[in-house]
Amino acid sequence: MKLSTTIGLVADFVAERFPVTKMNFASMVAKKEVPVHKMSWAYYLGGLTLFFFIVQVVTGLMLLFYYEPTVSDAHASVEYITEYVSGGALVRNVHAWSSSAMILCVIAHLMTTFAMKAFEKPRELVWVSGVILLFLAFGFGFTGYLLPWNQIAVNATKVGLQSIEEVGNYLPGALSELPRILRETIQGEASVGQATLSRFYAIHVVVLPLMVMGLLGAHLFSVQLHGMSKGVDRESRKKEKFFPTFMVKDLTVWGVVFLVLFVVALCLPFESFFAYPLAEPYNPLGSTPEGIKPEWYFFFVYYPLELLPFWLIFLVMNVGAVVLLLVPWIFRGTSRKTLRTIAIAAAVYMVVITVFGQSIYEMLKGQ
């Protein structure tokens, strides 16, 4: 196939899904309707994800006024924010809790979108952009984890970066060097240090937000363009106007969730749920803490890595990522009942491995 023909097909594909020349935004919003059915609650998950991202941006900007991205001052600046800045501990808690809540909502939104078959034509690119946003959300979690520069964060980052290089052991020939080059590029020096912190800081506060804002804009635009997916096999008889009916409900949910988030951040310090609080700054001569673990949203990979060969998990995760991106084409003819079964199975796995992963690990290792 000629290059010009391929480019033409791609252009036609995009134009069919983004018919911007025929669009009237004001009319589109005024006429947009939201189906009302047994899974209508899932329509609020996308808005909640957006809400938590906005909270992340606002609280992140507030923290930037005091944070120092240097190995000598990073930990001290976070400690200063927590203990001496008026409202600093609250802002930091809101930032930490909303980070986890955002990732939870992204995962739940993706699963419900899959179960409702909301990736059908012409919504293929809506799905693909949503999957990429999920990957970027994980990137936020990984890069932000290092910024407090405490003993557990630095050592956990070392483990994560070393796992990238380990991939090279399973690649042939010259390809085996690529993971090492990637790890050195991300790390910036022989060991995790100032260059690593500077790069993670830049990625966390500049690169990822810019990528998310651009992709999120396209994602929201395409959702408005194509409207809400019907979500069920039969056409819903009852519908409600997106504006103002659904929008008012959506903003009400935002208000209730913000109140809950505020109360939780006020009463429950995020670090109170972990064995290694902020109090211990990173010491290059110190020992690696025992029982080192990533954030909860990486448990679905972490515990299988502890029990199964690395190459197998690496293969499964990469195949899984490709399948996620190609869902609109792989599951095109699949019934919603089958999709719901797959989504429920995935949700059960995520919950079980996250909540009971440690117990399962200890039980299997003890056999």
Contents of the next structure:
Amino acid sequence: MKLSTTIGLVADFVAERFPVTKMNFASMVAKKEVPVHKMSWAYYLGGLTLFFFIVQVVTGLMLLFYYEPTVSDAHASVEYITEYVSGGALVRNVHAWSSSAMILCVIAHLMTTFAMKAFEKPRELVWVSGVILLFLAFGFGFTGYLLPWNQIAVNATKVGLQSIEEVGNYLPGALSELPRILRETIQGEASVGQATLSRFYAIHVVVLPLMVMGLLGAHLFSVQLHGMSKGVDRESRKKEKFFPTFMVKDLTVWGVVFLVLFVVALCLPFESFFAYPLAEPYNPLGSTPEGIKPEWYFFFVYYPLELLPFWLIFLVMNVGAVVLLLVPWIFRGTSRKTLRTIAIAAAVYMVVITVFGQSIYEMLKGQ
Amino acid sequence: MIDSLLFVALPYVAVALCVVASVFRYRSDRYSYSAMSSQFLEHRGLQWGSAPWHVGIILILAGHIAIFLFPRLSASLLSVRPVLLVIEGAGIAFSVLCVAGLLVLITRRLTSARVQAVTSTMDLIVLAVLLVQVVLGIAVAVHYRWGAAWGASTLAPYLRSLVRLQPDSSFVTDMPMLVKVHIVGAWVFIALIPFSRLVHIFSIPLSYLARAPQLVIWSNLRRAERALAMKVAHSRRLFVRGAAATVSGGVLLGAGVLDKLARFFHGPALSDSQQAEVMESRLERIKSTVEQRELELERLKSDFIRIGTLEELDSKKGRYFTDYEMRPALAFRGDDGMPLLISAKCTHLGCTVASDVSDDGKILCPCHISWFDVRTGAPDPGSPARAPLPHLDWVLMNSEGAIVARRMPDGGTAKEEADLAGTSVYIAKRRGEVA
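For comparison with the form predicted on its own, produce the structure of the form predicted in complex with the partner chain.
The complete assembly is shown below, putting the previous chain first.
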């Protein structure tokens, strides 16, 4: 294929996904309509994710005013925020609860858009950017987990990073050193320490937000450009205006969710879910305390890793990631019914492994 | 005598009367089961009386019942100071709401001719009993503070004893007079239910909540237009009211949020002792970081690192130290009386292994339960860890700094002197350099 034809094809592809003729207020806002059918609730999930992201940005910026990313001061500054700063405990707690809520919404959003086949042409890029945003959200979770520099944070991060090195066992010859070099590059030094904290901090508060802003912009812009996907097989006759009807409803949901988030954050410290010794400052010379676990949204890969051979999980996860990115092309011809079945199966797996992971682990390990 | 009459006999009589008479009334005069609403005769006063009264009394009764049903749970909840303050505060607030509503209802009943026409003596008695009861309740709450807390451990058992048919009035006989009267009032109230409009308590129209709304539509065009005009005017009024409420609520909320934000960014105003506390805990952390850094520096600079004297090592309890790669390691005393140094970094996922040796000579990595044999370093078969923990080389030096023994690369021991008393254990930078 000649270069010019390739360029032409790419240009056509992009032009179709970003139709210039539609880039105006009338078609992106005034005329946009939202179909009304029994899956309509799923249209709120993306907006809800956005809402939690906004909450994260605001509370995150507030925490930045007091947080100090050094090995000696990180935990002390977090303590200072929760114990002395007026409203600090609330802000930090909202940040923690909202992060979990955001990831929950991202996952639900992904599953429903999959089940509704919202990735059909011309929305492939919306899907792909969404999947990358999901990975970024996990990145946020992983890097943010380390910042309080307490026992569970540092030890879980160690374990998480160590599993990169496991890959080396399956690589031949000189290649087997690569994962170790990669881990050390991420860590910044031989073991998790100040360099790691600095890097994770930079990634958490600058690199990832910038990446998300860019991608999220494209994601939202495309959604407005192409409108809501029809979501069900038969084009629903009933529709409502995006502006103002759907938007007001969306904002109402945001309001209610904010109230719930606020009350939960006020009453339930996020850390109350693990034993106190895990919240103590990290002690590099002591033994690792019991109960080191990643955040719940990593359970779907954590428990299989505990139970099955590493290479299997590694393979499945990588294949899964690639399949996820290529969904719009792989499932182009699949019916919504099949997609829904797949999504439900995935949801069942996620719920079971997240809620009962520990019991399953104990049952199979016979402890 | 009078106590057992009031606190044992009266309750049973009241409840029996309430049940039997209510059933009897339902069977003989079913259509009298209602609140006998006078809304049709007069609605302005009713609106300001009935709503506050019912909202208040329902919540207060719910609180009473909750404490009696779950005394232990409520006691533990109420032991938290803010919760107690909120509950007591809300209780008094709602009682005041009740009194306000009751006063409106009483005034209305006494002043409106239309309502007077349907008022029976029983209605007045009911109003009086309710008023007295609520006022008594407030008096108890004010004079004998934190009734929500002490009620759970005194009044709840009393009620429980009644329910169990093993009445024990001793829980209440020593109570202050106010409390006693309040309790007696409650029994009188229960006895009154079947003989008054209070029976409506048993006929809550819950189905109304799910019922489809009933619209009255005029078939007469002129009336329909008038109704529409009224509706429009009404909705306009509602809009203005709603807008005013939203704006004032928004202003209040905004002021609150701004206040909190200002305080957040201003930073805490700490007392000297608090500041000292913060400073101390920070210094502590900085010191431990400094120690850590010093360890690193020491490992870069020196060829030998001292772990302790040989006598300090124990065969059952390991001594943590940091090896040349800044990884944790454990020092034990071996069976041969020589040091036994083993890496404490689990070969599975790098957790730090615990220092206690089990009876069969094994140490545990708590992360994923891997047991390692101290002598060989090998993990138990079936452990998540598969590679053994490596042993570390050591040298023994006497007080003059001369090497008297060392671990050989093959794991054996080379002794240069027989007397090892007073020697110290060191790790060496590199095997070649020690020789």
